[in-house]
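This document opens with one chain alone, in structure tokens, the form predicted on its own.
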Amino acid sequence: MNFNHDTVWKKCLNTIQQNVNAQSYKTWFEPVKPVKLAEQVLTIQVPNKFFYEWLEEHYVNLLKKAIRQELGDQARLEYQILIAKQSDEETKRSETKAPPKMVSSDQIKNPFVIPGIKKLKIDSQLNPQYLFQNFIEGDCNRLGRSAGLAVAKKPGGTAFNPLFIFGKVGLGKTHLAHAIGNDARVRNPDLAVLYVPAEKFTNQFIDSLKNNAVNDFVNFYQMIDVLIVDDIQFLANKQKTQDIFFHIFNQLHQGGKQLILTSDRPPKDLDGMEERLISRFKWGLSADLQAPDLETRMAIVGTRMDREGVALPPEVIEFISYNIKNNIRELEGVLISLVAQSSLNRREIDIDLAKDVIKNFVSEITKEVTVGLIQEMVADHYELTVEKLQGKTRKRSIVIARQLSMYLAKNLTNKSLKSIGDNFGGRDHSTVIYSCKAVRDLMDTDTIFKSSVQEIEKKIRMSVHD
């Protein structure tokens, strides 16, 4: 049977994407594009040398085990490497203007510096508090924050330039660049970092065309050895901002030195800014920061109050974490106002504190998934007793029912496998994987069975709503 090398890769990503999870996916393996397939060996293209990197160590087995299933024993998988390239419109573009002329250090004015104080040290404008050591790694940034400490670690000397870190509001996208930038400074003491808001960037231009100080601002700029710019969208529109801002990245980046920036979407969705810019910014890494997942959240809850020395009873670790999904930056705020309000009101930390602070931050408080619930949800569906669920009985109605209720217990608590068993008159975790594969496998062959687990779990989920 001829395939090609499309059809080859569709097939691999099946596989691929029954054994990683949708985050892992649409990270590591939606940008990998399929370029040839000769006799047994398929050639995928990767966005740079750290997806080969990571692809190789953390993914090669399932790689394997894709490629062998559909080409044979003897399949080999092969990468190529994109490397972009400038066009020759922008190469054109930018050929056009020459960069303004370098000048020596001490005729520099410094936008940063306050009016009348001569001084010319860079204040990196970095907040101390932003360090990796306090940035949870998860699922949901992981690709970031590698790539992140790579950058720290060699600035300039990575692929990852510019390193691009895009999110919603709250994922934190600031947290990270600023802990690059103090990793870097921790490393290299000698290094001139620099973090500046866009808009600051734009009210600092802005500020040298009415001083007639457009030299001294780009030349300041260049001098930077790791730049960081935050919230890079908000340049969207501004022509001549854009057009300095250009110069001073090709400066920077043909010089070896490091940009990091950040911004609420990817660069091809930054409506408003110049195409040029917006194929520079594509030229390195870019990692999207989506929201943490529960057990995230949780471990964000414990380091924060671990640092503010404040114990939480585990089960207000779990509801803060629950009711609090989309928002690290609201997570934080809630755990400020919960401590506020113990020390103010003198009152203990607990679920009932706890309630009366989230109300602030949320219109609807979530109760906790529970095994129990499940349970009795899955019993109600299938017209049974929970006890029969949790008895030895090995009837095929009971046993599917009884599997099932451990399926949604893995993929709706945060309970562990053995915890999942003991639920289930003390069956061990092996049970538990063995009846989420049979679930999984059963809702691939039979569609009924499929929309009855959907329909059980849409219940669930609209159950724990106040």
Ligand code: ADP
Second form
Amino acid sequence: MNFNHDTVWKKCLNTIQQNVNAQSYKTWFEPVKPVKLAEQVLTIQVPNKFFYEWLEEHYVNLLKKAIRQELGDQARLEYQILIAKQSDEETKRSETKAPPKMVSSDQIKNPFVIPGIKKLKIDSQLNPQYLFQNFIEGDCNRLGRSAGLAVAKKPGGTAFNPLFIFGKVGLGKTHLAHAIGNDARVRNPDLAVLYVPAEKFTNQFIDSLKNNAVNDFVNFYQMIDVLIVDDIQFLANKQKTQDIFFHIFNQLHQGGKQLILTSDRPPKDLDGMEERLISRFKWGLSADLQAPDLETRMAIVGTRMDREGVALPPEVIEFISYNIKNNIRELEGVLISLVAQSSLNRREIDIDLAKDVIKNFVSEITKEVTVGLIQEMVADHYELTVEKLQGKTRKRSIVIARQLSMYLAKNLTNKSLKSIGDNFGGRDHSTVIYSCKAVRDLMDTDTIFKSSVQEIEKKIRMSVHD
Ligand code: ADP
Ligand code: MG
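One more: the block was the form predicted on its own; return the form predicted together with this ligand.
Next comes the full complex, this chain leading.
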């Protein structure tokens, strides 16, 4: 057998994959490259130091187990940290970090300087409500959140510069960006922190062009220690603004200052953005915020309501969290309407009111349980794809999920055995009967399985309403 670093690592990955969820696997293990195998030492390459620290902190036991399984008890893992071209300069730079150039405040005309204060004071434009304390942590945001905390502790002093946070609308980019800024200021009140939406940056720049004050504009930005630019995708196709931003970015970065950028898409997908900017966006860490899983959504709803001083019955929290999946802002919208409706109409907040409110938010209301819905829910629960459920794989975990889907389809829909079989890649009715029996038998002997069946069944019922 060919026994090299690739094959060994591939086998380790098999073990790892079975022990972590799909999201973590994708984030932390897919980017790792095996590079060398010498005796019982496997060397793997990781993209940066943070990665290494994260793996060691969170997955050391799993890694140990996986590699020993392949290479025996003496097996060891070594890391090789990929050093980007710039990082030599970067470290040197942060060592020789010069104190910020002093520019006296009256030289600078800009919208943020509070007049009459000797020492340059910047109104940071931070929203004091957006804090780490109320930014609920989940698998969906762990990387961004912890990188954000690291940056807040040591602005300009980590490898995450820029910190590039991206994700779809309503998933917490703006909140996280403010939280970093707020936290950095608490730790060091003298820091010049500035939050600016890219749109505002653009308008300021255009104004400065009109008023012949581009120098003031640039000078102002060069004094910032932590610059947060929100929704950077707004600069797409704005050539001149991109040029000036490029200039400011370089100045700050070279001066060891921290940049934090948010975007609705990853750097590589920023069409209409100059290549040289995109390449700089990739210098530090890109962290994406994903849609939160059910537990995280429930935690967000719970804490949010606590803050409002409203107690929600647990089934209402569950119901809302089941139904609003892809957007936290929408989740909050539902809560606000719910509280408003309840006080306006003097109605108690219960599941019926929640159903009424949610109708205005969920465009496609599922009215009945379908085989497709069941497949989606089961696939979601087991972190599989629907294709796998319908397919031919004989892997035990998939077989069980497939049988369970058939069982649920039999119990929760009126579909015939034949039609259920058709929905699973044309299996015949006897397979469906067999599956139902297999599930019942397993439920009789395996209580953990039984409770997960009940959990899935509940989820399915929850996501259907009229
Ligand atoms: P984005 O900028 O990505 O569109 P926002 O930062 O504006 O999203 O977030 C939308 C709303 O959801 C905000 O009110 C924010 O406080 C809330 N939110 C987002 N993520 C979380 C989280 N992890 N915990 C608590 N609230 C969150
Ligand atoms: Mg935003």
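Positions refer to the first chain, counted from 1. Remember, it's a predicted structure, so these values are computed and weren't measured experimentally. Think of the rigid core as the biggest set of C-alphas that the two forms share within 1.5 Å after superposition.
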(message) Using the rigid core as the reference frame, would you say Arg440 shifts its C-alpha by 2 Å or more between the two forms?
(response) yes
